Amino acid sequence: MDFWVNCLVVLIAMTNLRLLGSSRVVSCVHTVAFQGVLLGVLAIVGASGGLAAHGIVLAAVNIVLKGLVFPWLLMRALRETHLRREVEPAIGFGASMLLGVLLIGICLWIGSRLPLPVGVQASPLLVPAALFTLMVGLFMIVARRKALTQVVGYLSIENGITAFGLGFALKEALLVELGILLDAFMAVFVMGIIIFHISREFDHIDAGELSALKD
């Protein structure tokens, strides 16, 4: 079982590298959706002591919301804005990949300094992967110029928070976890509406151009 958990955690880390290296927005949306599905599967495979209703519900909500609903909302916004690629990022994609490799090393070092509490059974790679997912999300929000790509970064941050929570899945209240997912759903829904109105008003969704607006 530990082998499959580690495989899923490594796959999650690899999806982050794909987010850093891809210029196609559709590919980024599909990647973050796949990341959400992996987290849902991880909630089932990594359940210690056998499957519980808690883990099944958490996995189902992750897969449905992050694998289906969120991508549908983002793809709908993508069709409305006719955006295809992140053309002029603040940091190039090659440099982003190199920075991602560096971040992996940093997260592995931090993870070795942050052992899980006594009694909590989880993969030793889970904390580094969660940290890496969080950092990649923050990086995309800062280094990408298109608002839709920044929303993908926000979802990556939420996925990192979820990955942290999976290490304590048997300790945390299901209501709290579902509340976080509901907040993410509302955030993506509102962001999609805002992006649509920005595109209709200004004919682009380049967040960098917003700083040039004057009264």
Given for the second form:
Amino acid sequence: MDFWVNCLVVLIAMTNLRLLGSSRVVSCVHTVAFQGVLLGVLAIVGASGGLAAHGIVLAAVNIVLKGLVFPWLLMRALRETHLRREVEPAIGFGASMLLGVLLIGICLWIGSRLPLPVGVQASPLLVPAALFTLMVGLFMIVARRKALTQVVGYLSIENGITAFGLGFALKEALLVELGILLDAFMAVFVMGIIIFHISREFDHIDAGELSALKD
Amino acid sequence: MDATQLIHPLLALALAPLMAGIVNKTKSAFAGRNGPPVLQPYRDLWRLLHKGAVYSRTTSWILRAGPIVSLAAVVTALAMLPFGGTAAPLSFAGDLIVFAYLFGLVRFLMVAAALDTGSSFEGMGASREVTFSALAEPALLLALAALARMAGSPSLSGLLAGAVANPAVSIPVLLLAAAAVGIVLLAENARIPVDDPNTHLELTMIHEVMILDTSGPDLAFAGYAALLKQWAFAALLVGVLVPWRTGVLWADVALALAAMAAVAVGIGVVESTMARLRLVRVPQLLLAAVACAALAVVLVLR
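The block above covers the form predicted alone; next, return the form predicted in complex with its partner chain.
After this comes the whole thing, all chains and molecules, with the earlier chain placed first.
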């Protein structure tokens, strides 16, 4: 079991690197969706002591929302705004990737120092991977110009939080997780609409232009 | 010296062209063609060996030395690789660095030979070859370093000996190292996401453009060295991906050979389903390989 958890965690870390290096919006969306599905599988595989009902619910909601609904919403926004299919990075792809490797190191260091609550039996790699996913999400929001890729970054943060929550999959976590998922769903829904409005207002979705707005 | 140690070098010398044949057959199958016979690379080499070489008057001994020394260096590197349970004939502490830099020697000589001709196209090819291999080298060395640290052995033989002591840690590391070595395999052997082996447009070629002025037996040597290099990287990949041993010699060798055929088919599939990357995108692919290898190192060191 530990073996599969480790494999999944490494796969999640690799999807993060792909997120940093990929130059096409579509592949960013697909990658973050794949990451969500991986997290769903992780919830099933990582459930210590047999599958509880709430574990299955969590995994199913994760896979359906992040693997199907979010990509569908984002692809619709992409279609409706007719934007160019290339990511516009503020920090280049190569530099992003190198920073990603650096972030992995930092996350492992933090993960090794972070005191975990007693009685939690998470894989030692899970916390660093969750932190890494979170930081990659933040990085995407800062270092990519398009509003859509910033939504992808937001989703990556969400994935990181979910991964973090999975490490402490205690009984009461279900409610919290579902609440966060609902928030994320609403956020992506609203962001889709906002992206549409930004693109109608400015003819593109470069979020940097928003700073030119005055009241 | 054990006679079984000679199995892998002999197999490599005999079967490396067959591997290229399998790659071509796979690509043909994807394109719906019959394609050249699997044994075509042998015939090509045989034909080239019976031709005379033509040397430009502007070239020096460097052009002649390039293919010959390359072939010698690649054969030496092959002798350091264990293969499916058979030990390597050459094994000493730190041979993984010699292994990596024997290919560096090959690259240096091929680049020097290309520059020696004074052709501007070959100069461009040489420049690209050096740029991309400078990025592929850290990926290969980091992957080997991760594996060496995990196996606790400073030689290729020990590193690929198939010590899967703690699968929870070692399997992710092996997968990451395999991903890095796989990308390096494609980049170093001029396969498709990096270079198109079939292209005949000088402006886009990398490896092929460097041997434009090489002819006859020299071209055969350079081509054979390239095939052996491909075999060596594929054998390294197989050693990383298939670390399990049955203990029976012939079964292990057969398993490794089957894995080599699978790698050849895999290369063919990648070549058929992917387009060549733009030259500016190639460094990103190689950086991804470096990132994978660095992640493997971090996992091992943790």
